[in-house]
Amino acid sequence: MQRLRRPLLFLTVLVIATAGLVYELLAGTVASYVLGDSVRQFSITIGAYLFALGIGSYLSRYVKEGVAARFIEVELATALAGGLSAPLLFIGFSQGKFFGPLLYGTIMVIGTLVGLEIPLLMRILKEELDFEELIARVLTVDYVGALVGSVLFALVLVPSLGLNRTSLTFGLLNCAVGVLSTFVLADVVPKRALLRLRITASAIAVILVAGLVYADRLTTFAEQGLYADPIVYSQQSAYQRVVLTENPHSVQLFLNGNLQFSSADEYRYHEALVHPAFARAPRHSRVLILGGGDGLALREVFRYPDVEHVTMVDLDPAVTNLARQIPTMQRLNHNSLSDPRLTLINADAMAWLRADGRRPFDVVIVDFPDPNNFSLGKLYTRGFYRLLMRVIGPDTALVVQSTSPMYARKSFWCIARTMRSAGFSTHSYHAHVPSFGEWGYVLAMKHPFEPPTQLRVDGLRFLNDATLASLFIFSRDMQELPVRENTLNDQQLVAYYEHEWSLWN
């Protein structure tokens, strides 16, 4: 053992920083699930856990004596305040009002832990390396452990764990390495501490274990107290929390907690989306969707017969398998990503619109969830819809799904007067849907048009003739107003739209 204690320091080293890593990541994600505005919570996440490794860093100078165990005691502290941090995140978010304080409360509490490891281990390390051998060593294995963190994070930990497991499983790797610990240094540990700290590593790796043993129903527990409805079916993709409720009379879609339809009156909000667009443009043979991986769109898009070939390009197979295999989402969508005519791609909008040689489409419908986050208000750019123009033939009718008008006025009209600049003639217009309230959408095309004024579908639940006129009407509250258009540089269309949100909530 003792020949090998200078590479399973190493180690240690490696397993610290890739750990106190994900416990970061891991802070940052749950905070923007459960708050939004991910830019925001990772921002300050990341500066609060930083900050606190200078606090570690700094207490470490007060540890005189034992260093050793007082090492492998901050190891196993780490392991259970990060192995539990992100069951307790969700459960306190689900369960009162003090998410901040506890959020904030537990990055301090890891980063201040994480902050005293370094220091400690490397005074270990001191006496078998020179100084400048010793900071290259340590500082190099440390900055490879952040690295090794954030891609096994995004990559493979999330999507094939989830937080929660995430959260436990390394956790667990904590309280193997201060196990491990206590073998390599038990020369310089006295005996009697060496049983205590095997006593208190075993019960957090049972606390731990216990934890991945329920993972699952603890999951349930946390996050049903962000629901009204009872959770039938979650999932965390590579991108999103995916999250379907269900009560006696309808079924909700949630994405990283926000609500995208409920089977109550979705018909409404994809009727008012497909419809105009249609009624509009003279050919419906060739159709684009983008976003609209929950099927309910591509269902009313199919009640017109000449459609022939539907390209419909999603970001998350999470969502298009959800809407391809649940039973609930079939009935909702009728079946419609099964249809031979649809081609389905999972890829991003606007990497998927940059490539060269697309014939244009004859209808384009642009659904995608609102811009609460730079990720998605990239969609929302003059940019994006330049791009989109390269989609877009003489006739072609497209449509944007945008917002609320009377909630979220500015971010309503901000995204009209982009896709103006970007070279569309629009109208604008909105439809009633209770679950939402009043909702917005953009009508264009490449040329000077008007608005249409009869539908070219019958059998519809909500749009006659008569509604869809009156679908182009604004009450005064509603009317455009001035605002900046929304640039790749500056997003200016986030700002909007949180500001109008956050008012309102």
The other form holds:
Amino acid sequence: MQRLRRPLLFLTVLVIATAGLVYELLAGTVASYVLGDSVRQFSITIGAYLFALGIGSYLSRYVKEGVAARFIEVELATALAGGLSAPLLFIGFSQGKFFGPLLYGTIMVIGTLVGLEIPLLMRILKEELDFEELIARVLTVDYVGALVGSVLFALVLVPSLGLNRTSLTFGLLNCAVGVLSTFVLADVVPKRALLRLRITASAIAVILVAGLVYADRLTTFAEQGLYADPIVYSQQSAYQRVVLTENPHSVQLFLNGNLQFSSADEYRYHEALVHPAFARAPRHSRVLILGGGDGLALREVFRYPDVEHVTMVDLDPAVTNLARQIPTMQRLNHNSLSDPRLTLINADAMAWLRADGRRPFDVVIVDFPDPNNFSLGKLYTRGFYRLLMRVIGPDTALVVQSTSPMYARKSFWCIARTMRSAGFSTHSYHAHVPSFGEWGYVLAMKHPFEPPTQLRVDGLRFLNDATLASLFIFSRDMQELPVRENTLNDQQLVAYYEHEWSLWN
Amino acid sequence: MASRRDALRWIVGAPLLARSLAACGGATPRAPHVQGELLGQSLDVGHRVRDLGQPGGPSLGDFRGAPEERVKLAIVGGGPAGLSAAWRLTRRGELDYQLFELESEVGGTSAWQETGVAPHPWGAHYLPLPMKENVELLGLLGELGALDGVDAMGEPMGSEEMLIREPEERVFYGGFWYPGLYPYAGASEDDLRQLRRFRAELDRWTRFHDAAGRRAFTIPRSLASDDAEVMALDRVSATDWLAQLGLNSPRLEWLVRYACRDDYGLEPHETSAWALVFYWASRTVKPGHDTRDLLAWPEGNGRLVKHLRRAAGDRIRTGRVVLNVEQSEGGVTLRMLDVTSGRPLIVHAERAILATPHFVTRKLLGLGAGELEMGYGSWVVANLHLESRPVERGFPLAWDNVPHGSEALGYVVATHQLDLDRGPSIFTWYRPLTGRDPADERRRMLDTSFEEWRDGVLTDLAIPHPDLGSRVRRLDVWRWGHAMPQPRVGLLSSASLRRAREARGRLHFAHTDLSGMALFEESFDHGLRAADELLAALAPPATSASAVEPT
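Follow the form predicted on its own with the form predicted together with its partner chain, if you could.
What follows is the whole complex; the chain from before opens it.
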């Protein structure tokens, strides 16, 4: 051990430097994910971290005796604080309050601890090396560590481990170095202190390993493998797994692994969802959106100056909070969820209709996930559409997203047929959305009507009057075919859907 | 400690207790944080009927000088049969009647409760959609808004909101939930062949019509054939009948045992094969079709009771326990106690309908040997108030959820028919006490403490739902001493059962017991029959002929 003493101490410096930088990058990344504006978040984070290093270095002068034991203590404290930093920040953000103080508090604590470490280590080594040699070697290793940390972070750690696991893994590495130090520095630390430090280290290791196990529920190594692009946000809500991924060109939202939109082409989906119904409805003052918690359909709705009030009923507060708070989403939905004309209700649409669905709306937009299980399938049943009738007036235009007429032809026509059995007149239409393929919708009113031919809004990216008319034309391979209707007691649609999509996946 | 273990072994059965102990590392679930209470019918009130004239019980002498009332017609018993009779009288314009019920609420074994996140049943909880022949019951369901047109065969269809929402049922087998009731997973060729053979036999009985054109099995029973070939099924047990057919697949035996215990609270070797076949054949329109869809409400058959209760209105007198019924030239004398005050009361009526369980009717009339006697099974029902849903393995939560291998029957979900798939819920757990001796089981049921029942229920459900205990906020237990008449071999074809329906002077009889099975449809049928008999007897002879129904 004594022969290895010096290399091992320099290895310690390397790990401390690498881990310190990784913690700093983690904090900056989490901050820019959840607060947006990465330039500002990173510059503030780096500034705060460097300042905290300074505080730590300054505080090191107050350590008078037992330097080696203090050094190991600081090392272990860094392991704990740094290791838990990313999970703590994510949890703090999902709790919604005091994220700022938590973020900067974490940065200051970690910075201060890392700032203490290097001076203390230099004091331990000063007995063995000349001053010039000491400064040169320690600082070299320190900066090399920083380089290792930043390269590892961007190229290896985040893509393969995700933020939480990176944080916890480096905590464990710190902890291991702390334990190693108790052996390397055994001659300068009292025996009883050694025992105490080793017990403390074991406790911290247990906490971090537990964190790693628990991190599976926050972000997992395996989960990242399911997505083509890096996960920038993921949360297990009470209802579903919400995952946001990002590549240099676009952002994607997944619910339970199913793509909800890609920012590259979501305008096609949402323009086709919203504008035909608005073109059909004579009035637009009161609008109801069921589902659509990402706020993208809402963005399209707010293009109409005559919209006075929008009620949105979406099950999952995790989705609507994400869409309202995260800058990436705010940019995409034009901050539509913060518009004062919006009343947002987090409830099950069916329960809400039954309890509060009374007054008719002018336009109703139904944008639920596809019917791939019974609890979603019930939102496409005759019973549901009968309930929906409660909010439909003589001139109300209703649109329902209704899966793909290409990949799930029976499912698509089953929805229209079910709506007709509940008393609606319908016109089905479709649009091409590259991320999804051919996608379908049902436009419906209480009384027979003609499909719209003229948009009531300018400046769309996808639709104009000519394309609007073309949406209602179906090629032969997507035309209507005989299907059974979907009822609460016999969810035919779930069976169709499961079968049809299984042929394509 | 040993006695608690004994109680658990009795509640959940030894094999399941062993599995549960193995799964939980030797400890059965203990849930001291789960509050609840033991509920049930008012035993002390009910026992006054039993104890009339006994030392320590009430005596007829107590009625000397008691206040007397007069009413044209009296109905004794506010279960579905009595309420159906009252509904019939009301709909026929006969409003001069009173219905006496000993409990503080009417409904009998269709009891329910409206606390917590959803109304939930304490007893009967579904109704198969009647076929077109059951005109009267369809009339009632029409009033409830439970019907929606007819299908291609002309059979009535149920309203979407009241039919059981998909998924209707699932079975827990080998660590996973599967759709349906029969555990197909891992079934051998022979298992499936036997299942087909069993179904073919049921189809044969579904297809059967006697010389008079009557089906072998109908709901209500009164429309069915009494052909000797059909009634021969009542002279053999379900177990022996299966053996005669050469059926011995363990999965099929489990399905049959489940059916016997679920519908009759009996073991298959005790159950009449007629009753077993009735379970399927009476609910199937034609061979090759599914059994009739089921109507269900969050509060179970309480929904039907509420509707019937509305028709009777303030003619219902609860908290009145009738101790004795006597006929004289001029009418019927009912001696009863006001349950709250304990004061005696005498009611004179021209005629009366006894809509009481048969064991009570025997006491009221002092019937002796030679008259119909039948056995009753005990049931225990628990309502578990959950703050969240358990983690699922396999097919998702259904309305009816049956763990294979449990001595209980699983649970139904009160929030299912409210379309609520998330958040708090109430699970209603059922356990028929099908032990060797019904009286023994009944005594044991009453001797078992709340804590033992609670831990027993949680132990039973720990196999499919290891995480259930932490989600339960409240658990109440209802004990039914005489839950169901038992259609043991020979009862359903007996002359004494047939005779028990017949009017005696000014007394008419209505109760599901008179069909030898516990079904809402049978209660309703007997209630209407008794009311019609009574109305016919009241009517002047010239016009009576058209109103009388053959009995």
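Positions refer to the first chain, counted from 1. Definition used throughout: the rigid core is the maximal C-alpha set that superposes within 1.5 Å between two forms. What you see is a predicted model; the values in this text were computed from it and never measured.
Undergrad: Does the distance between the two CA positions of residue 314 reach 2 Å or more between the two forms, the core being superposed?
TA: It does not reach a 2 Å shift.
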